[in-house]
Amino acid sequence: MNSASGPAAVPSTDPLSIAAIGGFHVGGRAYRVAGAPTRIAVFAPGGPARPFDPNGDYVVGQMYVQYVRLARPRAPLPLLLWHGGGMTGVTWEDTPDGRPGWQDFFLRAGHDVYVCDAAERGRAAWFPYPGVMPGEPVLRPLQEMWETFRIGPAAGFADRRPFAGQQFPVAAFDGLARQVVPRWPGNEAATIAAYDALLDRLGPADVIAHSQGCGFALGAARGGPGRIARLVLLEPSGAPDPATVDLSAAARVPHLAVWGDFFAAHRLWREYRAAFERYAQALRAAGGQVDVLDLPAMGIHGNSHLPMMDRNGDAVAALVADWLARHRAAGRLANPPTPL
């Protein structure tokens, strides 16, 4: 397994020089509701009850993107931050204990940064009528988050007893819990379509994805470097069977995988990681480059499934920024950026 490491400096804390801050929705499709009953509703506190007819035309499946563009960016391409399952773009903003997140870090490292709320999450919104969202939504219980995010053993949840050496700020765990939103398993097609629309608008771009978001990013990378120039995968929750996909275009996109700690205590995460390793081996066999930051193997211990929120998150981000910079210096980018 390859590794990627190098000099890693935390960017300056000097004030940022910003050219523009804004947001937009992208993607989505037309949908018509017909045959739904009219109901009586009160739309404002103290207001009158009145009939509401939901039948009509809507746009569904869109995603929301918040951007901050620098006055003098040093990176040539936009950086897109894609969150994981049951999460939103808040993943990349301030940490649960109030420290600046990776959005701030990569702005200070010279990147224009685009934080995404995928379809059905956060400001992308969701649609309540049948025929759009599949099945029933799920919401993570705190106990499931504690274990799946590898913060501590299941038996340690009641008294908030983490793994020894845990880097996640455990005292702020309830702050993490407040970030979680419903998700609809099986709604992946809408998310893929929205990310495709985003890359149509902004690509080629660099992408940092987390967990479930890595699966969407791996699919987008199979469109080649004209869509994703460089791809960073933070703890990907698996990968497709490489025998079922064409890897020829993805082999021209440098990939970096980042893994934290405490895998021995979690069988599911060992399975996820093994699935990704099979994909990575096939990608290398197709001529691609897949570098790996195995943090414990590098002597960096205690990271949870949420390295962007861990207490040493800036140090991990610096390793990622160094990898991006070295690949930029090596001339691995395919095309100039497309302006917004």
Contents of the next structure:
2 protein chains.
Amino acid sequence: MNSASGPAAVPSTDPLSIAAIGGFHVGGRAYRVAGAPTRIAVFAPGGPARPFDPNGDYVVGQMYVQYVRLARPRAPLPLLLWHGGGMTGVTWEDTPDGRPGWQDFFLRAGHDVYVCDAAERGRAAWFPYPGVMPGEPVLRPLQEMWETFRIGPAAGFADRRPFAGQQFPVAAFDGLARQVVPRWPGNEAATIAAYDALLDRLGPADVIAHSQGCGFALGAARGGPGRIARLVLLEPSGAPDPATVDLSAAARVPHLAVWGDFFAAHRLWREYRAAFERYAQALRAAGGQVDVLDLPAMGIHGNSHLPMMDRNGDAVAALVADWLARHRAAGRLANPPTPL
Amino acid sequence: MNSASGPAAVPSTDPLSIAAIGGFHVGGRAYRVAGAPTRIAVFAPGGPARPFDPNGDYVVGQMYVQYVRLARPRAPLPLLLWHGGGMTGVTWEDTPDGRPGWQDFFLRAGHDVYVCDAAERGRAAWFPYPGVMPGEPVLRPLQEMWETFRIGPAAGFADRRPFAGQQFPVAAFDGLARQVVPRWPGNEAATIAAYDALLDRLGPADVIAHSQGCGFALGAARGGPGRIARLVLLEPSGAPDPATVDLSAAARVPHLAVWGDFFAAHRLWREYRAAFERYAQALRAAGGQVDVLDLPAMGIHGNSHLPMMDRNGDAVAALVADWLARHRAAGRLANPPTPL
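Rather than the form predicted on its own that you just supplied, could I have the structure of the form predicted together with another copy of the chain?
Next comes the full complex, this chain leading.
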């Protein structure tokens, strides 16, 4: 796989010509609080204590999208980047060791890029009063990330001793602790509704999803190529039982799965992968296309669960960009964002 | 004030030539959780239920920064945009009615722009386990924003009847409910520490702060022009008693305060403004410079507490950009962000 390590995989650092950059919220539903007690608080340094009444009207479940549209996009559809569990769109920005991330790579590859914060996370916000969020949130500790992201053996965490050949920039591993945000297990319906609202506005779109985000993207792709035109699944954390879903429309959406290394060391990841492979087999049986980049089998060793942050992240991105280009249908240009 | 409404205030829509775009976290401190019970949860749609152990190592109090650096910046220093209370950097992106915001304006005006999410908000994250966040968070209801942001009289909220001449795009007012995030009154020390860490990395910088953010920026400016070179305060929500702080270094930092309209209708805002004016008088007495754009007194009527979202937001931005340009010292070019 020379193409994954040769000069062609290194993106240009020439200036980018940008038509527009900004952000917006989409989706969500009205929610009213009534009967809650008033509080007293100081809201600005040096300001007076004043009453605060939480009763009133809100929107809950919205999501946030940061967009960068090129002056001369070469890809016909917008590219949406969907992060994984406990993460935000920061996943796609600078790597923990300060290299440009996949947002930058795919802009330079000619895509209009939309980086999402799914409902409940990051700039999408969450709701602090009763009745909306399900149960208690959890936040990933570093030790859990070390294991779940397949950086190294559990026993290697204390002295940051990774798997041999690890591509993740381990010296910057602790920086990941700054990127994670609380999540609410069981709140998937809100995120699915928000992604639906986003695709209502922007679709059809190409989507690159990571980990938990792949579950949301697989669901959206079951809406057919009018929703997601081409779907890239980076390390999907499982997939639904194919007997429980209708794959007829998804069969018209090309899927690409990308797998890193070190599955032998992690039973949970083998289970996730087996669930995805059952789904992929059913999708193929329904006439669909599921391509796979099994990186170690291609001679690209050492990738973690976070290939977009790994030291060879640009090389993996180049393989994904190449797949997208080869599967690009003649499509319409994305419309610019319009007011909500 | 023809300059505030004439064609000169309308920024170009030509493509922007961008050297780099991305985001990073800065600041925060290590925190360890011990003795907490393990939970059971399903973490991915279709995935298995599995135990989650919250005990372990975290970083708390970090902040998030999104940067866009121009290929050929005309301003010598980075421009940092600091949002107000209960908000995030989204404040500076598209307005609620979908126009380009001040991030776009100041990029087109030649500034490298760094949009911040202060500690606890947006992509900066917050901490869901005990011992870090002070007390309970609050989230602004729409009614509170209607009054505090001086959109209209309290009695006008139900049918969205604003003050006469209101510049805020009232038809899109409800979209503000999607932008707000929970805040913790009393958590100011974490935000101050995070902004200090940011200025350690990027300073000296020019800063435009809004509302609560102005309190943090006034504090940083008391570190002198090696921290904040020029400070723009959009509608500061008060200021400390000048007898309690040392203004000697701040006296070497040019300050500009910008005030909108409708103060007569709002006692709290008159108190905030009076507190700021006492601070400004003391700063001037210490040899400092505090310029003021009192927009209604200049013939620019109808601005809310959110001038960056108001329909004449570009015109107000042009006045700020002009002030920054006139007070620009010969300074060094900003260094690009370096790895943490």
